[in-house]
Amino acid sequence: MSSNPLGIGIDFGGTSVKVGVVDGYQVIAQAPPLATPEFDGAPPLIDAIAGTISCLREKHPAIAAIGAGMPGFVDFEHGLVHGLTNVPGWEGIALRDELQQRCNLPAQVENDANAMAYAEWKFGAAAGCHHIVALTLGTGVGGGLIANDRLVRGARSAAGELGQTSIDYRGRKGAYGNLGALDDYIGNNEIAAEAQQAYAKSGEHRSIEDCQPAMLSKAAANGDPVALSIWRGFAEKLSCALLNCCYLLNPEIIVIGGGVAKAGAVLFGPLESHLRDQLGDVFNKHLRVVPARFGNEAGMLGSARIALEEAGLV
């Protein structure tokens, strides 16, 4: 049993909600996930989360704070969830206060990509760095920024939404009317659709399942020319957004997580090449581009750490 203050980390997703007990950079216990679609709106799911936390506290009495990483726009200062990506019924929810009242513990609510960035900065691939751009690549693109050893949240806690930045001012219209949003070019579904079309042009039929990033990574590693071409195009698009980040923020490290990051060299090789070729020496010389250390636990680790720090417990 740990004598250190423990945190609850909540990783909220459209498919499931994971609740774990965090000790430093480790999730030492995790409850069975809650299936998000089975709950009709926020109140019953908050009740279920609170009940899960209560059960975890019975075995881990050193739990001292609760952090929730949410996939959407969050007002960190006031603990509000403005709305969640692909999860209806979560508009204007005072989640921080709800958790505090139900669990009688200090709580914080953070954007999930910010929580991932925080975990990588404190304990992971960016430990010891001071200026960081972190991304999660999956169904969409999430981002978190650390500058001068501080998490950059912005005026309304909405900074770091790299997926909504433009890579083409005449491009596809995004969710908010923004043109050329990165999200609309390199999300998992977009990659799969592009790959399926590319295979069809080469005379080969592939199901959409066979064109998902994990399958494309294996195919590219085996020298498949279509898969290699898809990853080169992916890297070129992603580098466009990251170039803007580099010239704007001058980071020393870019950390890339999420399922797509598992592509390894077929992604990181061309991505670094595109960046190096287009950055001036001041921006380029000390820049590193690395995969994230933590996988699916990053949101729990980061959100728990933020909550413990805000409560003055670590």
Given for the second form:
There are 2 protein chains.
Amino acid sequence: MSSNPLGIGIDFGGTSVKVGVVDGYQVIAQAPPLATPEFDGAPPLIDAIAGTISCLREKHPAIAAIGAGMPGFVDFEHGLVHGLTNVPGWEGIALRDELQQRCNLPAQVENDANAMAYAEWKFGAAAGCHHIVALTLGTGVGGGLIANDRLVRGARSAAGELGQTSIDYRGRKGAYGNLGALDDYIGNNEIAAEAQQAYAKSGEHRSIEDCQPAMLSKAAANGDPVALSIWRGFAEKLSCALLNCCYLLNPEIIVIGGGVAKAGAVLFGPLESHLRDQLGDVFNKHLRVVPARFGNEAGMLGSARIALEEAGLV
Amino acid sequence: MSSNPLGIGIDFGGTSVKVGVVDGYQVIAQAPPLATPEFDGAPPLIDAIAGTISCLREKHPAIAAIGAGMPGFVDFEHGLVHGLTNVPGWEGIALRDELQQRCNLPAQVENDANAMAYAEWKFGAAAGCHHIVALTLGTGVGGGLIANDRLVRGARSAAGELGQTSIDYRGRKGAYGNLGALDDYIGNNEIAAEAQQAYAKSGEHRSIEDCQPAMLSKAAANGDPVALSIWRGFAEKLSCALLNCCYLLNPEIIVIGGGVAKAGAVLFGPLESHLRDQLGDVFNKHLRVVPARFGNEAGMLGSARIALEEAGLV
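Next up, the form predicted together with another copy of the chain. The previous block was the form predicted alone.
Everything in the complex follows now, all chains and molecules, and the chain you saw is the first one.
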């Protein structure tokens, strides 16, 4: 038996909601995932989450706090979900209070990329660092920043939106009217579409399914010149946004996670070389660029930890 | 007589070094400026600064700490000057210790834009805010960031280099090999050169002196279409870098100072409209964009304050 207080970590996604029991840096139990689109808006889904937590507590009575990692804008201070990417019906939901009331446990809601950054800082690749840029590469680019040993949430918990930062002041118009947003260049869908075009140019027809990042990673590892050039372009664009983070925040470490990070050397190689080539000495010498320690469980680990800390339990 | 402990604030520039006696938000006395280029490297200039401080202390015995605001990379923690923009001979100078030994007072060295941000936060336009982006527009663009009520210095005190952030991932190559650095688009010299070209295109020859930002501000205020378009372009490029700060840090306030900020409405109008048009609601609603309260004295005020605080005197 562990003597640590346990936390509930909720990994909220557009496809599924995963609820796990967290002990330090490990998810020690997980309930069957809830299918997000099957629920008609927030209240029934919150009911189901509360029911799931109740079941988990029967087996794990040491559960003492609930943390939810949400894919979108949350107001950490007030426990509100402003709105979620790809999940309708979640505008202005007081998720923290709803969970607290239904489960009678202290709860917190946090942006999922912030939760991932927190997990990597407390238990993972960035342990012991004070100034951290963490990001997840997937459908979009999520970011979490730590400066002076504190998560940077900003005025309304909206900080860390790396995917909305611009890499071209005259670029494509993005979700908020913003020009050149990184998400619109290196999100999963953009990469797949770009690869499909590049293959077509080289005389090869590929379905969009065969142009997903996982396929492109394999192809690049086998020396496929089209796939390699896609990853080089990816690295060029991502490095611009990360250079901006470096010049603004002078981090000790950049931690890269999310499905696309599995591309490995074909991504990290050109990415690190772009960064090194464009950073002044002071920034360069003290910077490490590393893959995340945790995978999909990072959001659960981080949000559970934040909830336990805020409740004064760890 | 004031009962506050007084600080020395040093405003170190490529043309002159100004040494002032600081009481809270006021410079209550100033020594005659030292002509930077007349000194052969760091040691004689440090001697002259120490001599100046010694004179000021005779009249102001309450002086209790020395803060130096430096135009370049400094290591705050170790009190080192790594190197200064436009001032040769200042690589690897232990300025803090040199000042402490010669003056027998606690001293600190800080980046000048950080010092400006600190002054605006403690006494100026950003008083009471917790998340601040401050910048100075001049020969280059300097930045100072405050998150969670603390100056963001980063791993090696190099944070806040807004002028080195990129607005175009395929842009011009800058000082550190970095592509699209803001400084290379809206520094004083770049603006003047751009204006000269634009006037030439419209059939008017203007000397580079007549294309300086101050002249362009006057011309724009009088409705000169070329000058107006230069400021619109300036606002477009600057807004890109500031949008990146907003999406990364979610600040409550952006404080803009430096000589170029005197352009006033011809700059602030289009700048604010670019920002508002490209920010998501959560970011937009809680953001103010304001001119700095302090002018050239900001560096002295901020660096003196930091030195007094670090010494535990305020």
